[in-house]
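We begin with a single chain expressed as structure tokens, specifically the form predicted on its own.
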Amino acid sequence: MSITNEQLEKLKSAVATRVPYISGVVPLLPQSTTLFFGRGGTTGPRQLNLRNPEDAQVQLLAKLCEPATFGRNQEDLLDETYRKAGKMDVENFAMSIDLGQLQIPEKIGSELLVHGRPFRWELYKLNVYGPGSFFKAHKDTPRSEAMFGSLVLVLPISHKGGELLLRTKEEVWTYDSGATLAQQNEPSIGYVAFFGDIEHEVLPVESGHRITLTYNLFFAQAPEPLAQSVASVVHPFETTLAGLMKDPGFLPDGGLIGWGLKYEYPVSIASRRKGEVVESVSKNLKGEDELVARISASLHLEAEIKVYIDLKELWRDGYAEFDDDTCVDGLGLLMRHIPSFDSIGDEGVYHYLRSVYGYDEVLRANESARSRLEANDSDDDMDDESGEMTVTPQTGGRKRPEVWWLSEPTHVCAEVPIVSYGNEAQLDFIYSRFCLIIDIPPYATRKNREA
């Protein structure tokens, strides 16, 4: 065996699960005590005291609101049973509030993101959820494929009930606005910032209201390596992985590690369609997915962004019949692009793929029966219609290898979704899933490069 359970389970808990939120509290500073609002028919701007609430004010500010709508696909639809709050576009409200000054933007460097990476953000919405005012389960509709999730900033104006829950496959957290500003001794504002992909909902409001501004949050650039921008810092995933590079028994071959990435990330929908290589993940990844990546680039690992095709799904699908057993095994596939099987005749898939994608696209990522591998052995580095060796980047003629996977892959999507859920419809970006695969050289290689 090539890598131990051992040594496997070693490196998975070496990257600790991170939180894909922040929340907390800042005082409401003196230049940030006004909301001025209006629209069209207003006998000019209003304006709301945020020290002292008057409630007139803060019922004309619902009135002068829009009903809220929400995106599903390429539809901005209006439907009280999964959407009930008003909004104001950004033209229609002001507030002169200084994010940097209230440390926000720090606090998400320095917390939510990976080693205070740049970023910018733009205010998007006020919302206002009075009683009885909610928003079921949604994903954010990414603007471009920089932008990396949301901060909702919630004004200081009484309210019980709209919790806010962020929800993944494993776990829900409850953002309780209006406890935690009830419990402050001065007027607050509570501000929650999360990733755009993460599934989160607005319970609804029991009293008062709950008024918030939404900014969009784009990273600024791509980060800088990891060895230039936190030198000082080892983090136990580093470590591990180097320790483990140094023993003989570890992948002695040299193979493949496979990190299924944690987060979706938004792609431009003609990409998709198209079937063009999603370059612009590699430089938006965040959470433990960019941890692990800038960590194996800073151990010169060579490490390259893949989607993940499971032949089991697109039989589901129904996209073709398997004339062969590899959908049984459970065998996987991997590319550097998301496919079309609009073209698809009765071949099997594997053998499409490679004949319209090249025969270095399409990589054989694992079987579930390790046995077949060892017992074809010779035969399964030959291609079944050529006869000819299968060369890859990563294997480099070696025998095609089994991905060890830390971190389970999804399979991606063929097509765009048929349903989908925003804030508003969805424009040029959908959400997709990738895997990072590393590849681990020889230890010939490796002990050669510490000489």
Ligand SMILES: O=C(O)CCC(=O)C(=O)O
Second form
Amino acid sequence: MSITNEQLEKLKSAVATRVPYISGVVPLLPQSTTLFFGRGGTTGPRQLNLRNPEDAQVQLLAKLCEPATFGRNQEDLLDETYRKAGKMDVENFAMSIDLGQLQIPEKIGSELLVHGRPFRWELYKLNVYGPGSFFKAHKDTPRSEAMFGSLVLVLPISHKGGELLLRTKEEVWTYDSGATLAQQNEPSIGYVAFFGDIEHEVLPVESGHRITLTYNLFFAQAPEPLAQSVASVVHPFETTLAGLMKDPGFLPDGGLIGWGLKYEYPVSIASRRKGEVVESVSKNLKGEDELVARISASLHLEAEIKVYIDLKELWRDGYAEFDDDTCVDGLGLLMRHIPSFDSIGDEGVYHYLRSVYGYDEVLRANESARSRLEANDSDDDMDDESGEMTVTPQTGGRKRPEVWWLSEPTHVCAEVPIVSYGNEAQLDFIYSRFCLIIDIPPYATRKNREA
Ligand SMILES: O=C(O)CCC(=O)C(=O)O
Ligand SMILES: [Fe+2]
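Coords for the form predicted in complex with the ligand, given the form predicted on its own:
After this comes the whole thing, all chains and molecules, with the earlier chain placed first.
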């Protein structure tokens, strides 16, 4: 074995989990006390004094809102069993609010993102969730490849219920704006910023009005390698990985470390349909994904974003025919393109992908799983014998590469989903899953590099 369980565990635990959101509360500044609103046909702008909100004005604002729709593919749907809330577009309201002065961008940059990654925000909508309003589970519709999340400001109008739940397979987080605002001694604004590919929902408001301003968040430019000079403290993952690289007992002949990206990333549907290599993902990584990538770069390791194709999943989706023996858990392919399986014949997934995307493009990962198949090997292994198959630039000349996964790789969906629920109707971008493959050079090379 070229990597011990202990080494792998040490690396895994050094990544440490981060949460996909931040929340807090800031006092309402004197210049932000008034929300102006109005909509075609109404007489002049109305005002809501946020320091001393009058119920009649809150009711009027609620009345002037349009019913909030949500997106299902390109359709804007009004379905009050899915989303019941009022919305006002940006041209119909105004409020002087300086996020910078409230230090909200600073918090997003340092607590949600990794080390002050530059980003920008765009005001998107005002929403009024009155009694009985809610928004069922959805992901925020990506409006570009650089969009990473949403920021919701909750204005100081009292309400109960309307908690925002954020949910992954492992965990649920609750942000209760009503309770938070009720605890403040002065009128305050609650905020929550989260990664938009994390499923979330707004529970029904029990009483009062939950009035929100929603912003879309976008990365502004590509990140720099995470240099020590930028980070105030060296991250444990960097210390651990750097330490292992100096250890002759760690992957002595080199190897591939895999990180199944924790988050999903927007991909343009056009490029997905064309089966293009997705270039944008590496520039827009979030949370732990960004951390692992930036630390690898700072240690001068080559790390590539790839798509993982889990053969068992593909078989389940009906794209491949397998007999029971071939369908081994954990056997997968890695490639840079998001493949299309539309014209797959009966030649087998691996051969099909190589013929369409190129010989060197498709890498068979997790060969240890495969070795269990040795007895049943098909004609694939003829290629192995000649060495032509697995000796590609991507494997650094290694045969039968094995990927040591720090986190489970997630299968890329074989097809563009027919139905996707979001908070906006559009279908230019969809979320996709990827992994990061870090190439660890052999010990001799690592040692020479250091010298
Ligand atoms: O109001 C919130 O907390 C979240 C709203 C939301 O998910 C959306 O508008 O997409
Ligand atoms: Fe949302």
